[in-house]
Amino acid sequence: MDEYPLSEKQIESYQHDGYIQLHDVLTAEELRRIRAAVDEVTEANIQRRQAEAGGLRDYDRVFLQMVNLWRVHDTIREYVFSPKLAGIARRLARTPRVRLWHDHALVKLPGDSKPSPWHQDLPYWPMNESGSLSCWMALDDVSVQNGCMQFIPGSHLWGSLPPINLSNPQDIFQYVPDKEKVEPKVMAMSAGSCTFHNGLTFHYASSNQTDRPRRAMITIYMPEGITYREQRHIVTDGLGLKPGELIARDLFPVLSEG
């Protein structure tokens, strides 16, 4: 994959915001090779859940999530171990090198559909540091009717606050002061553009009101230095880091250094 073309202007505006919008960042095939690989593992997850537990969970019709993918399909491999979207988000992090916390596919099904809540993202993180980054990747055109991402430009500057429930969520907008001046950026986009945003800027995602689901597949980036955190997580539970250690281990990965 080619290197994708950032300026310095789009590279300041995130630091100013928290996040930004980049278009047409896959091509035609790779668009298609990551919806077709979302695409099975979707449906796997559902049989599997269905069988388990007879039926999706509250928190499934917020969105359904399938972590750390890239250990068990190759094809998602590829695209999460892309040079051309890491170099975009080291960049974009001002760092010398990221390395990969963890993939997630999100897909928000027809029907029963929930709004995804304002939150952050790094209270649920077990990090020390600030500065991690997701790429959200559109694997359909989003818009407000289908579940497209919101972000309130400047909230990563606010300060971590206490995570909330997504399935049954608290007010966020309780510890921001002046929030009647709160303006929210809606960001619909086409299949194969994204966003970054940084792991404290404030973002939401409303119901799918459509009849089709919306894909969409999460990469997220940590920058140079980042420490362990004592808290529980599905990505470190069993790993034994101890508080303070740097998240280093094989399966977090340099993607990206220069």
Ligand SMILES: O=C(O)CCC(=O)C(=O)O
Contents of the next structure:
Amino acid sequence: MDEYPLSEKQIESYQHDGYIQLHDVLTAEELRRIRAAVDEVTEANIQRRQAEAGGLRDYDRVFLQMVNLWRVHDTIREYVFSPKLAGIARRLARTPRVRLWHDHALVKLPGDSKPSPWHQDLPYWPMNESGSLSCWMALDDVSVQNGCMQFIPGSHLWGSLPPINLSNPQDIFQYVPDKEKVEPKVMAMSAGSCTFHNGLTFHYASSNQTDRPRRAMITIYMPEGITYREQRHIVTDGLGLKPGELIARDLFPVLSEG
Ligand SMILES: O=C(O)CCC(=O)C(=O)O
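What's the form predicted together with this ligand like, now that we've got the form predicted on its own?
In what comes next, the whole complex appears, and the chain from above leads the way.
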């Protein structure tokens, strides 16, 4: 299946709510391949952290984060360049072209697992414009027991708020005037299903209370016209981007055009 079917109603719902859940996006074979690749890099990462720092940091209890794996693993590169996923992002964002911002695997390890606190993504990203969106692919069946995502519908329309410290979080709802009315939507789903969310949408994931890792593979897409805002970020530090310059070099390839 090269083009995942997406109705105008679904696109409108994404635009209205700031997120969407899509079922059975990966085939069984695609899921098997990306799981094996993420397991491989996770194992190597844990070994490296043990050797370099003697164990995991507080942040790793929220999730073990491994960024831009497309540059180090062929199977992950194939996954990130998948026209099926990038085509969904392009149609949801109603943009002629999407580029890669970055990928990352987020693994919640079992034992002393912490929730991913309520936050928006855009405040961490060095971008002037909003509209970038993440595909959060479940590599395991996910529920509140092992850390599925939750979203606040419509929160992408509330502007960009100060970034939250993920390992020592502030309460993002302090910025929301009608916070009693806010109702999170819980995204339990089976492996191979995914959510897409706008970089401004409030989201959260519960801790992993099971005895197995919760594995997710995330690809972040930029719509046409995203420009650089000077701010430290692991992906852009040292690239010499000028404020206002389009984020459009080889590190940020076009993944879908139409
Ligand atoms: O997977 C998680 O625990 C959180 C994911 C997240 O914050 C994101 O994809 O932006």
